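Take a look at this single chain in structure tokens; it is the form predicted alone.
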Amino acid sequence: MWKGIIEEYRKFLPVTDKTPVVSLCEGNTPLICAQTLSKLVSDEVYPHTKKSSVGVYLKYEGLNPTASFKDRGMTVAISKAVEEGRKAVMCASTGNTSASAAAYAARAGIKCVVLIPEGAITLGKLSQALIHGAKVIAIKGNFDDALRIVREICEKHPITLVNSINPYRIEGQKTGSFEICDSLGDAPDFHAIPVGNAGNITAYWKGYKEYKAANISKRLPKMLGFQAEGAAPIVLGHPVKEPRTIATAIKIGNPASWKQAEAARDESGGLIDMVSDDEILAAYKLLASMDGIFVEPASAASVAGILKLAKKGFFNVRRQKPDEQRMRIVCVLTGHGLKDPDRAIASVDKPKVLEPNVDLVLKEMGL
């Protein structure tokens, strides 16, 4: 029986027998082979196996307890906060962190305070934080303003900050890479991931290195990070004062883990690029309509990114994987589509309303 990431990967995590494990059985999310994406990204089909030269796999983190990858880090951060005797935690959030922090704080029986940018959090995420009993405070400003205030408060009061600058968050989130290696038998060739505050790309790279050092995997992937075009400080090389994107989960102008993300990029021989909102929405719709996976817009940035690179011939199999060895790409899908249902509804045609008549329904069906 799966008991959560702390029990599964205890020897890789900063916990002891004295650590009170606060868990909602997070982790163990599926790694789904995306047949449509594999064909779109591949530059050929191998004649002997009839398989696409590239296999794209989707790590569907939207199936964590609060429907995002944040739960991996939060189980460790909250467990350590309780171990240290803290009675309250606090975070700045555009949504997913607040939902996760509130749920795990409720599980632990401690207080949770959340600062959000006014009007910059979807109702799906806000409802989670509120129903779990968090104290939610909106400020007139962006995420970076909220995080600055949270840091100042936590430095002066006995409150644990649970944003990704908390090192225990990174420790928990790295377990996603362990699960990928366990599923595939080794690390993939490329690992694509959305980049907002940059904690997740930092965490995955850390995990891949630790698994290789332990001789569980034999190689390291190239890390491919993707920011939204209107919120791409790492790509541009300077903070973005007023980030703009429909992908609210990565709408961050000055990432807390900026340097660590650059290190992951450089050490792995990968890249950090940006994708437009149109590219994100196209990937968002493609995932839902062709591969049956509903994600929030920010999640689709990783898929939009590899599609953009594929058009440039980036995944040239003959150059990178001779002898008909299939190249493997893993895209992390960070959150479930129900986090932002309004975006989904706005992206599709509304249902047609008919009289309750069989003939009318058949006609509308084209029969």
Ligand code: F0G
The other form holds:
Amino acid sequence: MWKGIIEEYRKFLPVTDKTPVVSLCEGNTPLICAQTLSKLVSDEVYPHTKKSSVGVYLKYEGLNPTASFKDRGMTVAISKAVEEGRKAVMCASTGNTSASAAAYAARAGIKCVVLIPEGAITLGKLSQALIHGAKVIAIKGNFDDALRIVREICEKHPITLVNSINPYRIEGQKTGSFEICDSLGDAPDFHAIPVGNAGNITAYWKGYKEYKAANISKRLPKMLGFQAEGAAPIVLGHPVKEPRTIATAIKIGNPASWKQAEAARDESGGLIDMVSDDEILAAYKLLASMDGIFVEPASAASVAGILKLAKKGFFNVRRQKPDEQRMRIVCVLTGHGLKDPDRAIASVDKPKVLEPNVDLVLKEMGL
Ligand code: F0G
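Now the other one: the form predicted in complex with this ligand, given that the block above is the form predicted alone.
The next block holds the full complex; its first chain is the one shown before.
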């Protein structure tokens, strides 16, 4: 039975026999081969062949216990906080971190305080933080303002900060790379990921490097990070004062792990690019309607990103020789679509309301 990422990857994590493991059996999420996406990207790369020569794999992190990737880092951060005797944790959040922190703190029996930007986190995420009993405080400001306040409070009080600047968060999240390598037998050619506060790209890159150093994998992927166009400080090269995007999870103007994200990009020979809200929404709908996978908009940024790059011919120049195994691209789908049901409803036609009559229903069915 899967016991959660700490037990499964203990030797790679900063835990000892004395660490009380606070786990919800996170991790072990599926790596799904996306048929439609593989074909779309293959058609750009090899327009004249029939078979899919590119495999796009989706790491569906929305299937973690609180429905986002944050649980991988939170199990380690909360376990270490309890080991250190802490009675309270705190975070700023665009929603998912707060949902995860609230759940793991509840399980550990410690207090959790979350600071959120007023009106800017989705219903699903807010409901999670509240039902798990966190003290939720909204501020009239954005995520960057909230994080600044949390940092100041945690520096002066015995409260553990559980945003991804907490190194234990990164340690836990790097296990996503281990699972991808375990599933594929090696690292992929490319690893695409949405970038907000930039903790996750940092974590994945660390994980890939550690697995290679341990000789479990033989190669390293090129890291492809994607920000939303209205919240793309790393792409623009300067902080964005008033970030804007429908992908609220990555609406961040001054990422805490900025330098580490640049290092992941440069060391791996990858890139960090941006995608528009329209491109994000198109990928969001495509994933749901063609590949059967429902994610929140921020998660679709990685898919929007590879589609954009494929159309520009980015993968063509890296085309492999015919005898080599097919090119493999992994996209991390960071959060579940049910986190933001309002966005789904707003993106499609509403169901029609009819009188309860068979003929009317058949007519509407178009049969
Ligand atoms: N995708 C989702 C669904 C997220 O919730 C986040 C970040 C990211 C991607 C970006 O990851 O910050 O490590 O670069 N959410 C944070 C939060 C900021 O507060 O929940 P990152």
